[in-house]
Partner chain sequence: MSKAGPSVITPGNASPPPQQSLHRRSIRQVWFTPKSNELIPKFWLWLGLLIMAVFTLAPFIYLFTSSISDTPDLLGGRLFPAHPTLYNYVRLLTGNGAGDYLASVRNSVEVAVMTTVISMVIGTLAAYAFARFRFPLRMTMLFGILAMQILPSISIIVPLYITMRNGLSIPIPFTHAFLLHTGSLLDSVWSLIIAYTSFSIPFVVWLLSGYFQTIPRELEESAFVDGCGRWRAMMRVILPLSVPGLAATAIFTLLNAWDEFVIANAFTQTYASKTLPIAIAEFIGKHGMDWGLMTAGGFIGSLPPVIIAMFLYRYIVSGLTVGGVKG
Amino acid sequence: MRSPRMAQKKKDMWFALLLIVPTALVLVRVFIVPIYQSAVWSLYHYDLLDGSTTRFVGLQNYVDALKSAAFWLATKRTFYFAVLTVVVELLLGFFIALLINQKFRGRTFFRAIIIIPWAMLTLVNGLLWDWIYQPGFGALTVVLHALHILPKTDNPVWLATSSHIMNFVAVADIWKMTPFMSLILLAGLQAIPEELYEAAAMDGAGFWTKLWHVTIPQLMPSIMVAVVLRIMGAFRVYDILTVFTGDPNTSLSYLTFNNAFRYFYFGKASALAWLSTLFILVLITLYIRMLKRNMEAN
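Please render the chain's structure by itself; use the form predicted in complex with the partner chain.
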């Protein structure tokens, strides 16, 4: 028996398909095809400036990358940067979220100002901190001199040693992205019922006890998601580095970009892109698992 219900269902299917077609076209053409091409080219010697001779070389590009000191240096620094920034951003962001979650006069104002660093252009953020770190007349030196933390005669060139640059880049990133962390955690905090705090207070719990036994367990899903999102963000770090340093070994994305658009080694760059994508894919899988668990919990 063919019911009108079945007919409606079939009609709905066609309608759904029609709605998805534009998105599917764009994503296939500008996402899936490029990813496939990038995988193919990573197996080729493909040098744009070299008469565009392409030659199949198998895994040679990957072997070259894994053997090169530059790759490992960039990987090490990227990981260092990711761990440092995410840990600090989580701690700072958490306490800021606690502050602006409480009810007080002028809360709207404080919630609005913390968004400023996050909204600023990333590149301008890099330049601003570069400006702050300028030897002699930059704000960092001037403030340290004024507070007598640094003797007037001492005038360090902050960005001189490339091994320390990542720390200074981290400060800039922490300033910019801590608000993002706070906002995600704030959204999580708002879902915690006040009664839990009241009950804890009845039991005589102080600040740290409440934090440890009420806030953190309740906030765990948000914390996990925020951390994974920020790690993935930290892996892309590029803008600040181009401003701070001409050293492409500072991060995986910088190294990849340089191979592609300074030397036009498209094969090598594709292999590098795939190597860093593999790191991220692990995280993406983790993130999706957590989201699925959150969705099931709701």
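Since we've got the form predicted in complex with the partner chain here, give me the form predicted on its own too.
We keep it simple here and write out only the one chain, dropping partners and molecules.
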């Protein structure tokens, strides 16, 4: 025979499950269904414009993508962009987090203004940097002329080639996303017990010894979270590229968007999206394994 307490507990459990049903349904409709739909479409010839019937083609869309020169060019540029931006953002973010974690007058003010670039819309950020890079009147050219680094007669077109564009886009992305990296690392720094630094100081440890043997090992979980989030973000870069270039081969996301919403090749676009997801998973898995191995070695 069940006790009244057990019956009440079961009733509370069913009531709690009932409360989360609407949210669960929304999550299924917003996340699970599109993922399932794109997985199915990637196995079909699905072209809205050629008038042919949608038919099952197996892995042909994946094979076509892997044989495509445009796919490998976009993949190479995406990897380059991801590695460059994540490494620089991590180093700069760590330095800024260390700085604003110190006690000094105006620390709250600096912590507040540092998030301004991150709070800006990506499109606004792209337009701002597109103006900076403009030849003639752009801020970059004007400053270089004023500092006599660039002769007055030189007026370079900074965004002339795709390879240069990726570097300039990386600078804009670093400017915007470094605050995000700083905030995550700052939260990790503030969670480190002060007793660890006091014990290290009693052993005669200096700044660099504390940094290497206390701060960085304690900060590893925060670094892992920050880098994983930024790898996913860098691999999905699209919006800022639309401001700087019309070349669809500049990133995998841009190539996928063009196939889906400009040419309406939904089957090919779905295959490209899954290949991009696979690259992200492989990269993150390798990074986490490498980090765990280093943590165990230390």
